[in-house]
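Presented as structure tokens, the chain that follows is alone, the form predicted alone.
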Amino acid sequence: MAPQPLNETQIGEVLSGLPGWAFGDDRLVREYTLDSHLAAVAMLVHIATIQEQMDHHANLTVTYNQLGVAVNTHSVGGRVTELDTQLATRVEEIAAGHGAR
């Protein structure tokens, strides 16, 4: 069964449990600051591993010690689905272990 887009109320409920995450431009977004460039890249690799396990991929950007995450579901026209909220939750679960803030 194909994922279904979430409405803004559902997205808001999810975001209440994801501190630092926001909804904008039809995607969930979060910017992390880490202690160094290598720490940011290490977290990116960890996220990439999770994405491969889920077969669902975010847009990831590294700018020195900052890591940006933006996620939506392309197969439903670039809208936010439960897959995106699951990925965001998994990313948030690993962030502290990388020293992300």
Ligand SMILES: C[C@H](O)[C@H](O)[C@H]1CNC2=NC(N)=NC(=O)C2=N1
The other form holds:
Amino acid sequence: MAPQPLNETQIGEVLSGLPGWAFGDDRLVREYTLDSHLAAVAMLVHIATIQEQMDHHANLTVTYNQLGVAVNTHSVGGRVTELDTQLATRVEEIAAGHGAR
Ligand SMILES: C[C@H](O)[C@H](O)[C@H]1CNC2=NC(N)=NC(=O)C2=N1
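Starting from the form predicted alone shown above, please give the structure in the form predicted together with the ligand.
And the full complex, kicking off with our chain again.
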């Protein structure tokens, strides 16, 4: 069954459990700062590995030591679904290990 888009209340509840994440442009978004450019790229590769496991893919951007993550679900027309909250949670779980803040 296709994932259902979350409403604003549901997104607010999700964000209360994901510090640093925000809702913008119909996406869950987070900007991390790493200790170096290579640290940012290493975390990007780790996220990419998770994304391949999940078959769900965020937009990832590296600007020197900044790593941006922005995700919604293409198959429902670019809305936030449970799949996005699951990916955001997985990313949060690895962030501290990369020294991301
Ligand atoms: C065929 C494949 O399962 C789909 O294209 C997947 C891949 N990754 C995806 N990623 C995201 N963010 N949304 C999707 O709808 C999506 N669909």
